[in-house]
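As a starting point, one isolated chain is supplied in structure tokens, in the form predicted alone.
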Amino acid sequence: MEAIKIDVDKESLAETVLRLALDVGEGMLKNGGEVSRVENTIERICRAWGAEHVEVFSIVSMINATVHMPDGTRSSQMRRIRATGTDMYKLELLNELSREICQNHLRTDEVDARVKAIKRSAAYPRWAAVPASAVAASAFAVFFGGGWVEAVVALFIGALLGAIELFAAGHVNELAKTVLSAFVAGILSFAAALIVSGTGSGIIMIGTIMLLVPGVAFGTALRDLLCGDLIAGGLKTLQSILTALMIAFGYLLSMAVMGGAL
């Protein structure tokens, strides 16, 4: 076990191995990884460092794991996951790290440093979400049959939705943020139809809705269900359905407010 380096005054071998494996698994789950992949990754990392027995159970909001090492030490640890999202960049970095651990038996201190670096990393600056949302909403408006007017209006609404996501992230409940975004997009879509004659508010609304639809999350939920993780898959499916309902509620609320003006 030359590859393993721990501070014996602070942690046992089992505690160190399981803590680092859970660091990787927690990062994967928070950034959109499937539950089956998270459980498999944690188990493979522990066995790569010599674990004799590993048990892992994970759902959307929790990871619970136990490991037994050859020196007789054992550890049981749990991680509470309070928020999840989708970050393919971090997910790929964590997948690459887990493969290196299994193939090259990296030292634990090196893994600890790399996990911390991955948590701080970003594929692009946070403000880039604003222009990206603007271009995406505009492109969807054109895709669904809109003209240049609808594209321009969707561009500005998409930028506003990106700004809401940027400033509200971590400060506002996710479902409340979804309702707010849908309501604002609906109000502005109707307002544009009133100001510019012949503008299709429905096309603009469809273009902006696409920014809010939890497509990746729903796909991950189906993957978990097909892999036999019924609890995790069911919870993610329910989460996706609730998000879709909040989108509908936000747009219906905007229609109720603006209905008398149309």
Given for the second form:
Amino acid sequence: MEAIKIDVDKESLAETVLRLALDVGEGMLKNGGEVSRVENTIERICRAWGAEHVEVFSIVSMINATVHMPDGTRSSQMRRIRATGTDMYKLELLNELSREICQNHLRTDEVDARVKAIKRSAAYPRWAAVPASAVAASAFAVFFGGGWVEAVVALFIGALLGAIELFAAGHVNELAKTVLSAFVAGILSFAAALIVSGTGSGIIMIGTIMLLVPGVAFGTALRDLLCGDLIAGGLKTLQSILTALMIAFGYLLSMAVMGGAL
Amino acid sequence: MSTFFSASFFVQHLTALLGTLGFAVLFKVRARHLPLAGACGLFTWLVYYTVTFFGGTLFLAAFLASAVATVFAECCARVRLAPAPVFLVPGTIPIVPGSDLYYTMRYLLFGDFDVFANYLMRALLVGIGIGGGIVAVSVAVSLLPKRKNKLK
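What I would like now is the form predicted together with its partner chain, since the data block earlier showed the form predicted alone; can you produce it?
Everything in the complex follows now, all chains and molecules, and the chain you saw is the first one.
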């Protein structure tokens, strides 16, 4: 057990093991890891450090786990997960870390430092979201049948939505942000159609809507449901339905504001 | 019958690739995985395009496209030792029913409930197709023998 350094006054063996395993699992869940991956990872890490018995239950917004260690210590801990996003870079690094723990039995203090370093790491600078959503919105405007004008307008709206995402991230309610983004996108598409006649506001809107649509979330929700993670899948389904409704709400609001400008 | 390799074939595949790459950066897929993530989006759209071109239903097209995307992503995951969602999540973006959802909202607003219901069903069918494709392959993959890197 030399891999595990514990300060017995502060934490028992079980508490240390479970805390670190949960740190890794929590990071995965926050950055877009599947519920089954999170549960698996926590269980494997605990077993790699010698746990006799592990129970993990996770949904999108919470992880709950219990571990029994051979020295007789036990621990139950839970984590409440609030903001989740998609950060495949962090997910990949955490996955790598978990594999290393299972294969090489990393020391606990090393794991602590690694998890903290991963939290701070980023694949791209934050502003990269702006050009990325601009390119994505523009590409999909053309994909769904738009021409040059639609592509250029969608490029600008996409950049703006990227900027909204950038400034609102973390401290604005997700659904409120979706309403705002759909509203802004709607207003600007109608405005573009008014300024340059013959512009398809619908096509622009479809391109920019792709940035907001919970398509992937709905797909993974179904996957969870069909794989037996009923609670996690049900919550995700509800989330994606709500998101779709908020997009509709923001867009309808913009139509109401622009009145008969159609 | 229009030709398979029409102008829109090239435009759609180019924009599907660009759109996938844009989303891959939004999802923070690291730079060295971008080519494979883009390829995943391209394959997904190629399958979807082919199936609908030859008269397949939307559901079948979405199902087969997402199944192919999942197989591709699982292969990439094993080669690159990265989680499969790194490739799969951006890769399924081109078949997300964005335009169907847009028309669903539009006809809801216009009060044209027949057309509204029609587009809503289309969006749902494609959504279920995507989910089903991913599940079918994931279940098959989980039945494959595991490499022995588990402990003990």
